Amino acid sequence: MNTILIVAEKEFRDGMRNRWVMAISICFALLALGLAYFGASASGIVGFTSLSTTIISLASLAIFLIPLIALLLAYDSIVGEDEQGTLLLLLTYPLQRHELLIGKFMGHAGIMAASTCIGFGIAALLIAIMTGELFDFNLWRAFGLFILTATLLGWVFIAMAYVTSVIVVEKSRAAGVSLLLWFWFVLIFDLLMLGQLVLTKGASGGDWLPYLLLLNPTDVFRLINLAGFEAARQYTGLAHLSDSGALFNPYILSFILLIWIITPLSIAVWRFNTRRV
């Protein structure tokens, strides 16, 4: 365990040195503040809106940004070391392959967690002060859940990036596969589900469609953060699916996000142990 923590600390320090934490934090803070201020501009209103409105907007837009940042952060973790010739050197140290990979994952996960908490946390504090909701416990709890699940979503795609990084043998291919993963989970999957409903005019999929959404971590993230708001239930076509059964509650859905982290990370560890360097 000490070896894993040493690798994680080294990876986190590299991220700090490369300004990853600062860059991602600023990006998240500007996204949240921009949505809070200009989110109602379509109705002719400009100014800070409530935290609840901001959460609804962020939950819909963060799924485009968080997976992309996570994939960019970690897609070259192993294959990049291999191309530079440093992977063979690292494997000569007294550590197991799984310790190296898990340590690097923990370092990147720490970068993602710190950036998400700092960026969205500062934005939430400023919005709460501007809207007079600083002492509204329920909204802070909802925003805390958003930050937690946003962090978990980032970890999901970091784990996927590690699978890509241990399978491919060139960094350029890892970048291409990561981009395909982003397109599939963020865009194509939901388009296919929507197309199926349009073609069948909603006649099929009513029973199994909600459970099919669990196969996409971005949809799980949206279900967690939209289902608790009445406005989201009225104006989105996704949040009402949370009423489909006891499975769809924030705690169980958060556990499903954890499964989405553990599964690809386990695959990455297995593949790295069998990889020839």
Contents of the next structure:
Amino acid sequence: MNTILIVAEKEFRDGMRNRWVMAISICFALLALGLAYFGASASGIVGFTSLSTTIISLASLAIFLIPLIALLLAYDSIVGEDEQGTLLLLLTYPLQRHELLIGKFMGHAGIMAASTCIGFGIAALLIAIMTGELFDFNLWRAFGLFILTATLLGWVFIAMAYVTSVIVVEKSRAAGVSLLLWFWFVLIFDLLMLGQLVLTKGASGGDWLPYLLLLNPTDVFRLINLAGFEAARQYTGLAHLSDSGALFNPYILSFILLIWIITPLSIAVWRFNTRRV
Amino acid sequence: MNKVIEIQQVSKLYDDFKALDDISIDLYEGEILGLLGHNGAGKTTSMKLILGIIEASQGDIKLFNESPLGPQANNLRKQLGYLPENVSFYSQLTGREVLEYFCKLKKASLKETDRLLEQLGLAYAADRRVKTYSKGMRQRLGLAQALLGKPRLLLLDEPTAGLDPVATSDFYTNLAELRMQGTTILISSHVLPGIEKHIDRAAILGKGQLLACGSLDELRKATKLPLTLHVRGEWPDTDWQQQLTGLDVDFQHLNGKRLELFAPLERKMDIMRILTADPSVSDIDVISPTLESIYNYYNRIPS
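The form predicted together with its partner chain, contrasted with the form predicted alone above:
All chains and molecules follow, beginning with the one already shown.
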């Protein structure tokens, strides 16, 4: 069997054994069900709201949660093996460093993909049954896109965690750096964008701001999922952003997420090859 | 005899720190070499160089006549087994799963995992998670891992550190079996008692330098460390000074009934004849210089 696949399989099995897959799946499912059930309570209605409304609130919450889970899952991938001594051992085996790293990434990516599909998938099925949207295929397309991009977003942050894990020498430091990454991409970046708009009273940025958002993978995810819905456009003020031309269709945006995965992963491979063991 | 490892005038620098300074050691097929030294003497660095994980700053290393960093590296790696000093395996996986993972990575036959688990007495715990294993069991799992693919060369870094006496003795029993099968073994240790009867030659490292290398007999001769004799008996009228003149013996009376002698190795039989001829002597204990005293001797020489 191919070396990369051997490593990936072991990593995935470790994730199952650690109950990562189960924990994340349950977390996602409860979140989706909770949002669907209580989401409309602000307007005085208790009960399942439609799947399309749920996706919008789910996407907003996923932006906070998925990067955090992905970073938590993978921050110790390399530095952890280094600390327990297995990295030194593995490097005496007939395998290349990049094979080890890519294999481990694939394992973690598999854990993320499985949890996202299982967690959100089961929840969506339940909601659709309750609200009678089971045969609305447009809706399923939108939800499929949500699950796909949520998985991609997870992979982006797993790849970033790998860069951290490869560069630092201590596990605790890897955790710290990961938390900073989360703060930057999830909170600070958007605050800076917003601040800029407020300070200039919206006079600048109308043309280049959308492109700036591509520098943050969480915003790319937001653009794909929120701009896709008519209701969300008006609600979230993303309307004129998504009008900015052909660039902002889901396929191109998904491709940009892919770039956001490949770039950090390549940096991780490069740095791993020069890491001192 | 074939050289398995050939280390020629190798130095390794980490920034300004000289971890190894001009080391030359050869290891021949079928022998067990003990790499002895204090913590930080360069034992692990030497192993990493042999394994091709790091590159020598100067000098030349050959493994089965090939460079461990050359194009044959992957082939060489299938022929060697390594047990690192501190390794804790994936605690959530079972012993069998851990061994199967390493087995697949080494491209060895999966049948070997069962054989090795049996051989090292882990078969009964094979399907338990590694986190439930004792230190001794973990170390045996580590050895099982090193033995995957029937390696021609084994590198064991402090394999008995932290093991209790029974586990240590079990470990050496396993090693003796491997030696019978002709495996070449390099074993590093800073725990000296107990290792001497298991090694053919010892290489003593100190502060990155090779202080001595040779068989125990060779080292004993080279260090000229004295033999110690403990003599017991009743000798109210004997003048030992006079009896033992000309034999380069130092002695001291521990009390009226016990005598401690220090003598050069080559005088052993002469002294024994004199002592055994005296009817007042009831018991003689002969203590050859131990590996520990040889080690201490070399580490005390100011460099």
